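This document starts with one chain, in the form predicted alone, laid out as structure tokens.
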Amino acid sequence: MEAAGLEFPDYNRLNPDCLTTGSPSKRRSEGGGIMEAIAVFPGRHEVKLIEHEPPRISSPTQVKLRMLEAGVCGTDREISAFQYGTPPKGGDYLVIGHESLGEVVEVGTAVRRVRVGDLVVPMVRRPCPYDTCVACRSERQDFCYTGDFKERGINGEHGFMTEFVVDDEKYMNPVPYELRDVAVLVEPLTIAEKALAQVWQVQQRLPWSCPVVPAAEKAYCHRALVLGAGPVGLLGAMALVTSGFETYVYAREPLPNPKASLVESIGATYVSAEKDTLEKLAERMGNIDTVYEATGASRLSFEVMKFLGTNGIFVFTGVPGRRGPIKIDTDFIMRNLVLKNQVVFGTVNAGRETFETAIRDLATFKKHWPDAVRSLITGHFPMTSYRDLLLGQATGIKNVISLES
């Protein structure tokens, strides 16, 4: 299942020197002094890189984090565009960043979860401060009930594109030294993941097994399509083809191209928007069980809407920007959601079991897939590259700063 012998080209073109530029570094020890941040004012209109005054631990179960990679994603892009994205209270700036991998360099006194050395994957959204909220009460602020969260990096704390960050250790998931070179791709597979454990749970509603088959028999009994060829769109057909689910990745790009070489390594189907309608696409696949929605275009969705299958579940992960109203068939859509017993729901963010089930399912795929998997970051760039990466036009699959001197 390797995808030995596959060639990616190399897509570090952002900046020519965006790789051999010295920083104009400002590092200081963990002790003191100050640190570099890429930080949005809102209020300004600004996004620039800053000297921000570093954090400490203040807590018996806080962890001090040094960290080594932020991934650049449309949230990023988004915020860095001033459409959303809220500093803390009583601050002016919004240090981003919400993709992220640490390494933990000190550790309060009543610390257990993890230890000094140890790499890990911070979770994103705190909880609201309401009892009433069964659901962050529960440690499940996945599910906030009142929005009154708060997100690193997106809304009302800092995030991780910074040098160092305090948190609390029931934040951190530790990650094995064996996924250094990807694990920042663990955050953005947590929307799958999570969407994958929501299809099985809904499905428990209907038969929907698959019968025994012999081992050197490839069958399939159930078909997903993943729209879009971006990193969650990729991530969520790898967690799909280990699921079982006969895959296929519907995006714009007319092939060949690098992603489409990428999704047929692991075994997935890539069907171009240049070539196949939604039509002939859905002809070919039959009845379609589930569609994992990873653009963020609402008119293609609700079009592909009309082509889920009996029993189908759309899932929907993006978040489209403000638009111009759209014109659908809701007779169409609805009579097939009755009649089809269908069922449609979004996902955003991941609680804890989520976030453990995305290491293992990432160690799974670099065993199964190690270039595709590697092929996923673009390339790792100074944090003087901010402007390009957050400004520029979006290049590549997944761009990373590296934050580590």
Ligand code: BGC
Contents of the next structure:
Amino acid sequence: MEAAGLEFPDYNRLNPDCLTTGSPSKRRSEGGGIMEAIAVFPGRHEVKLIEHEPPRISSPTQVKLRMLEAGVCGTDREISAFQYGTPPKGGDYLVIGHESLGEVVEVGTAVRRVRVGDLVVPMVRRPCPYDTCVACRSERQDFCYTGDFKERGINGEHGFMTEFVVDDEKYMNPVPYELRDVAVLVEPLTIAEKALAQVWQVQQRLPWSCPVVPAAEKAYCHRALVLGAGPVGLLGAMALVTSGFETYVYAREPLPNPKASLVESIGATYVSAEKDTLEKLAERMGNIDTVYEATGASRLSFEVMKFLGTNGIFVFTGVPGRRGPIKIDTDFIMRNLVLKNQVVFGTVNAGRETFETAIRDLATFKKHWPDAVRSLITGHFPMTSYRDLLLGQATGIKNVISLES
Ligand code: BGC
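Would you mind giving the form predicted together with the ligand, to go alongside the form predicted alone above?
Everything in the complex follows now, all chains and molecules, and the chain you saw is the first one.
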């Protein structure tokens, strides 16, 4: 299996005496010493700060990263609530964290893609081992057929909320130094980028093919509704506006609020669910060409699907918890799907190209809306704040854990 080349500390053979819930007094030391990590023990229902040996490069194509930052997302919180997430095989815990930024501190002898000192955002998914999986064998494990892929910090591989990581260079995406302050947003942005790439592919079915046009010349196929004003929704709104969509963001919080101001500052329209019903929103928007769902709320999403326009595309990006069945008007939805040529698809991130697009677009967003992009990051917190960030009330937009000592 490709991922077998990875060398990672053997957390599962840790001396339990090394585990600690407190704030370890010893700090990292490059190459030797110990390092800290935020780990979830699903069987014991515990979330802890642990200490262990730093990983070492063991193959010529590996690189070693000093982790600088990790973003906290809904998935991390779900894993910390023991609803999701799987430790590496044979282990009883998972080091979490998949949205990250690292600095290359060491490279194997055959490494060509990155150099010591480079900033990089590592990809999350690792391929399944089967020769028959054309997706994984084509390095598109985001489309894996077998379901036996791994995801660092989520499913079967330890993640990035730690001080050092070793991994193959092929999973590294270099980012320019100018993006140092916001690059931790690259991974969540890949969700929108992969969604948009597929929206364009679907739009190719229309003879006029919905070309990307400057915002001033919006044409058919360019009216988008974003559901949710979390980081994935707001980054999606930025990507849609940049691609020439007239963009509306529908979210819970009543007006005025900071997210609404951010939405307005990028040239999109914020609509509060407190004030406007979906009927009113649909009337205001006219033909809804694209719905980009970023809430993980299935009930709301299927309600909104009723208002999807002719030739419209509905993109699901959220992974809902299992809250039990809901009642939906399937006849109505199916009639619309057929009679209005609608397409519904789900998307999970992401391949290398998508990461590269996200890095380029983040630079564009930062150029157009520096304040809006920076304000997506609510704050930087030390590793010792993990309890509040993972188990406390969700606050702000994107909370980031600083992993530098
Ligand atoms: C991550 C994806 C991952 C998905 C499902 C998301 O939070 O960004 O990389 O595939 O969770 O595990």
